[in-house]
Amino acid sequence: MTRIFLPPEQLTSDTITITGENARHLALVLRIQPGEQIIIFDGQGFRYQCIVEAVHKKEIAAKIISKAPYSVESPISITLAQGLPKADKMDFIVQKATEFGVRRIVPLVTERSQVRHTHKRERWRKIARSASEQSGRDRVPDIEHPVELKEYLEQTITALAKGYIEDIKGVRLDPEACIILSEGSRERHLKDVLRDFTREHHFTVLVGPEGGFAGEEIHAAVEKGFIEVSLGPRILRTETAPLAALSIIQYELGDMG
């Protein structure tokens, strides 16, 4: 069944009007017809089952049939801090990380980043929204503005100094597990490190761009409390590494498998 997001303020009446990109996608791409049912998520943990009453190119009228609490969100909160890659690889990373249940994505500018300035945040937010709809999630990950790695490390440590991290629902998660992927840490595997943590943790995963992190960057992150880990003997591409790490974390401590 077709799923879309609408903010709660647009769902205060039994009869709703869908406009903008959602309306165009439903009418022109999916060719939705009156009488068909759709699912609407409000980003606040509720799902609305609706029936389409009228279809126009720029506007869709629908009636809410039922409203119920709903969530497929992971029991663990994951932030992916990703070194900016070349071309459209970040599009792929945002899409797949969303499907894996990540709650926050931070694009990082690192020493080896070939992309140092970008205005693609809105594009990535749209990709995340679409991926959330496709995967049945009731929340869309936060996509932050690109930030220098040094600044991000300082922000993270400031948050840790408070003694807790708040997840997307404002729930305190204590403490945070900060992980940095490194090819030079073959003896310490992510799977082994995860044994020291539980589902109540918030995970931050740092992934480098093409070429990985510079040695000084890894050293700086480790000094701030990040755990240097490996994904195994093979070198993974920058767009493959985060997905491997996320799948391991969700399998070991989350809701996969």
Second form
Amino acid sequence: MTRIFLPPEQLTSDTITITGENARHLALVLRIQPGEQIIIFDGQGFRYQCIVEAVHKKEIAAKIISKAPYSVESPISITLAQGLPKADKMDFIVQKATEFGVRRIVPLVTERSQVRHTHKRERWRKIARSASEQSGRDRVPDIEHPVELKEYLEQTITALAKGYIEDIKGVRLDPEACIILSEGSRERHLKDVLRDFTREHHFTVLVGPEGGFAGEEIHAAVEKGFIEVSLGPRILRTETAPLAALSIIQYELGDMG
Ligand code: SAM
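Starting from the form predicted alone shown above, please give the structure in the form predicted in complex with S-adenosylmethionine (SAM).
Whole complex next, starting from this chain.
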């Protein structure tokens, strides 16, 4: 069934009007017809079953027939901090990381990033929204502005010093599970490191761009409390590494299996 997001303030009466991009997509791409049912998520943990009453190119009228709490959100809160890759690889990473259930994506500018400035945040937010709809998620991950790795490490340290960070629901989480993926690290494997953590922790996973992290960057992260981990003996591409890490975390502590 077709799924879309609408903010809760647009879902206050029994009859709703869908406009903008959602209306165009439903009317012109999916060719939705009166009488068909759609599911609307409010991004706040509720799902509305609706029946379409009228379809125009720019506006769709629908009636809410039921509202119920609903969540397929992972029990683990994960931030993916990804070294900015070239071309449209970040589109792929945002889409797939959303499917894997991450709560937040931070594009990182690192020493070896070949892309240093970008105005793609809005595009990535749209990709995350559409991947959330497609995968039936009831929340859309936050996509942050690109940030220099150094600054990001400082922000994380402030959170560590405070003793907690807050997830999108404002829930306080233990911020200790900060991980930096490094193909040079042979000593600690992600799977082994996860034994020291539970799903109550907030996980932050740092992934390098195509050229990897510089030695000093790994050193700086480790000094600030990040754990350097390996995903095994083979070097994975920058767009493969986060997906491998997310699969392992969700399998070991989350809801994949
Ligand atoms: N520096 C390498 C080079 O150019 O040959 C490759 C960097 S790799 C393509 C990009 C990022 O993926 C790395 O910085 C690391 O974060 C992650 N990565 C890839 N393979 C990994 C592995 N086997 N273990 C841990 N991290 C890995």
